[in-house]
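Only one chain is included here, represented as structure tokens and corresponding to the form predicted alone.
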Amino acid sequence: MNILTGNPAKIDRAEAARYAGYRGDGYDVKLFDECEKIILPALSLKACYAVFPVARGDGLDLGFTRTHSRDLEKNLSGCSRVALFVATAGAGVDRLIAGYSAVSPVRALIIGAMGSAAIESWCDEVNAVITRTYGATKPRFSCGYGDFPLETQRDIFRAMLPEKTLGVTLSEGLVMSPVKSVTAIVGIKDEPD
């Protein structure tokens, strides 16, 4: 199992912005450089990953579980190892969304907002990570993607216990907390393209 962190200086704007529902560069600059301010601080960005073996048959065998998800053998051609990672931004965002929903909705939506291009932008660095460590890599893929269940989180709980490592559970309606965290596969090439 491999652990990362990382520590960010500055939230991409235009994701943020996207997230919370604005159009263009139409958003509160001022409210937005405030909002920056207050969650940088707060987060803890986190993550494990561990490779696991594909196999193929009656279905995928990822070493962790076994599916028939046929968007997810797609995405998968030519791979014969995964990486499994999880991800998150920490619980200090959840917090800072639950303590401004009461006196400033609009600041706990930007917040929010600014929490999910953080993770967003941490997987990307994570999936880098293991592209330079592992060769080449296919897109991201993650659990309720086209076909593929929802219910294979209980899977990656099991195999990554992300509870122990980075202080993310797992709900028995498959939500994750701290909210911004990420589960997803990344198929390692076997051959560069």
The other form holds:
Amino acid sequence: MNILTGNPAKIDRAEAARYAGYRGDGYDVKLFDECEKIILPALSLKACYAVFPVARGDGLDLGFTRTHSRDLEKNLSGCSRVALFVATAGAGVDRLIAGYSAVSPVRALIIGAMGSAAIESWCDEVNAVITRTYGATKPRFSCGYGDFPLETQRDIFRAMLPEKTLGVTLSEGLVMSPVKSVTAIVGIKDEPD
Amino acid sequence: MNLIEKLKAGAVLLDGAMGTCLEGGGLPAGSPPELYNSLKPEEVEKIHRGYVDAGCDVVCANTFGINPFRYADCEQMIAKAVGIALRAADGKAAVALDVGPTGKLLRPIGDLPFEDAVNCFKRVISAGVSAGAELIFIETINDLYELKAALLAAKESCNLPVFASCAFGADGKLTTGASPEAVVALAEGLGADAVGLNCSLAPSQMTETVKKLYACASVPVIAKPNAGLPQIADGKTVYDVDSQTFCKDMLQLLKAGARCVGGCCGTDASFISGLKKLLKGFTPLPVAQRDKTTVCSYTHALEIGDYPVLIGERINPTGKKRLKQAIQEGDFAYILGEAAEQAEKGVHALDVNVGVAGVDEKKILTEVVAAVQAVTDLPLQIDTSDPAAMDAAMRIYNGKPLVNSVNGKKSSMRAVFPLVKKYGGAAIALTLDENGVPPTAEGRIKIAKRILREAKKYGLKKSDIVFDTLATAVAAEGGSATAALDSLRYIRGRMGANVSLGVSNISFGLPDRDAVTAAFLTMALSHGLSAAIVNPYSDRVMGAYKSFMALSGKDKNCMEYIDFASRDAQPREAPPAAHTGAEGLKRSITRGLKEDAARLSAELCSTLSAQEVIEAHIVPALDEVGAAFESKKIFLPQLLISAEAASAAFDAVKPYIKRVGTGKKLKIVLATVRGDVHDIGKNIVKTMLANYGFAVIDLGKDVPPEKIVRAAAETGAGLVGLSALMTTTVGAMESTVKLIKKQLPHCKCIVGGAVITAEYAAEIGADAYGKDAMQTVRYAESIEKLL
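Switch from the form predicted alone to the form predicted in complex with its partner chain and give that structure.
After this comes the whole thing, all chains and molecules, with the earlier chain placed first.
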């Protein structure tokens, strides 16, 4: 198991604007300045990952789970190993969203959108670390994509124990807290590009 | 010698890892170590015995992952695990019940209610106690609130010693942001016998945090690090610090103040043997009584002492009509706005008082405390004279609370002191008694001494009390300021206790009150005042404080004063003439200028009725923005900015509304369905509906169907709006709609959310599909017309 921490320097504003519901290029720059100043110190980027072998037969055996997902199988063609990661932007964002929901819904919306942009960029970084370490990788794949069931989250949590290392938990309804958290499988290609 | 005596005498040696040792012995990675208590009890016992043979004083039973959320038969599993540990310890070491985190995150971030967490821990702890555990070892906690739940559960279920150990990150904080000082304040307040950190880090990464813990702790400090960081080699997890390096670095932790030491993940008996050698002849730093008055929020501690602190007084309805109304109507947005604004002004803590005749104070106070904690990380002062409300609020408060207040009356001390002892708070003690407020300093000092004597009977210390020598209207009684100040100086100087004053009262009944209040604050500060309850919106009062801090040398280089003075000097732009009156109001709403909207609508109320301002100006402006949103000329954030400005305008108009209940007849219940914790969308809908004058009852997120139906029935709601964002929770939406249709056939139902479509809405029997907030408003208006 490897643990990574990130240092958020800025928010991808175009991405955040898209999440917030803006269409086209425009967004309220002053509002974005203000919200970015609020969210940056509250972000706590952490991730953990581990590598598992892939066995094929009756479906896929990834070590931490077995699945019959065809979409994942397709994604993992040419891979005999996968990296499994859990990444989070931290609980601070949840607090900000909860707090601003009461006093300024628009800030809650923008901060939420910036949190989504932050966790996506952080996943890109984590993914890049994995790619650098293991050579070429496939696009990351998460539970709920295509026919890959969301229930697999339970297996991922059992294997990675992110409650302990990252403070990320899973509810009965398979919701992760903090809300800006992602789990993903990254196929490691046998033949580098 | 029992464990507590051992702790007093010197260092205590804890054990090493269980889970990673079992993995080394064949337990597949990712499978729960507690299962081996049944599958391979001999393996578990062997590992325990290894630690006992290495000389440890405490072995932790293999119970870390066992709790009722994971296992229905958790009691039997715990009994079995403790039994194995007792066998292995064989009287040579104390057996601890190892209590790990629930694995769920508490509200408001997660979905676990605080009392459910307490009850979960209670089941675990009671089972451990029955099985013969001699110590409760709460460990690897990374949320201060969860630590509070666990400690409270321990206190309410047994008399065993309790150790509290948290998983601090490399940044020196818990994942939910708590500092070492906050952890110590909370844990000591709740009676922990030792406090510290374990897991996550190598010994060398823990030095700073151990130093910080030691510097503020009055109980022994625990350090139980990992053998470095886990690495995967040949498909197996290995840790990168060997036992020699581990012990070498542990010596630094011992020198930094650790007294209970052991190992976490990756350590084994060889590490513990090494530590045993290290401890031979080693004398740990003494456990010092800090005697500081410290309270904390969920992130940081606040010391009340030589550095005077400010407590914001604005969340107290006495003499504040608008706040009274907000409390009666459950208008949390207004209350939270006050919280956020006071925090912005730079106070160190906030007083929270919701005492209004006719409200259920226990219920409202706990709700407001929880809501305010969602907006600000400032410590709160729970202000109530109702012991039941104080009890409930102290319990759910995320941190160690300050309570306001107790006084010299026997009945008051009997009610409040047990609560302060139980929940670990600090109490403001008013120097008055059955005979009222003594006019002289002598009388007040006498009461203070009596209060202190009585507090000690409840096991409280001087540092748990902050005296309030009572600032009362100097206009009514000439000597009141001198009496307050003289007793303040005596209590600070001679008794060595802290003193707080609600300074604003001093000027009651006088013109230009701020001048008098500011002067009194300066006088009190120079007499040694530890805390002042103030109105942070008064620049004169804040200026007096900032000046005092600069003049007394507490504000080094006058940086804070300069910051304060320059913030105040920012020029305010005068609005152009075209931006006034009704036109200006419309413009301020469409452009989302909150302050202008509030100011202009209040101004219009001098010539128009409130009703007219709303119907002829605010709503049409909002409608224009709504139409622009519907035709995609503007987007959601812009709609919300306008909605906020309209809210501010409504708020400003509210005091001018004569009869209550103007506006719409339709009441609307909103909720995010069970299992779903996303509520941004629902909150947006709420904002818009409220702006259009509908009475909205917001039940929050993760709401069970029964609760929604009950709320709709009780309030006579004609419409229920449901939100779901996840594919996994649309099932909950369907069952909620079904239940509503069955039990309240006349109540309409509108559903929305990212995963909901119009087709799906029809399929599950909803009356309408709300594509967005505006569509929901339009639907609500169509129902309103039928009423």
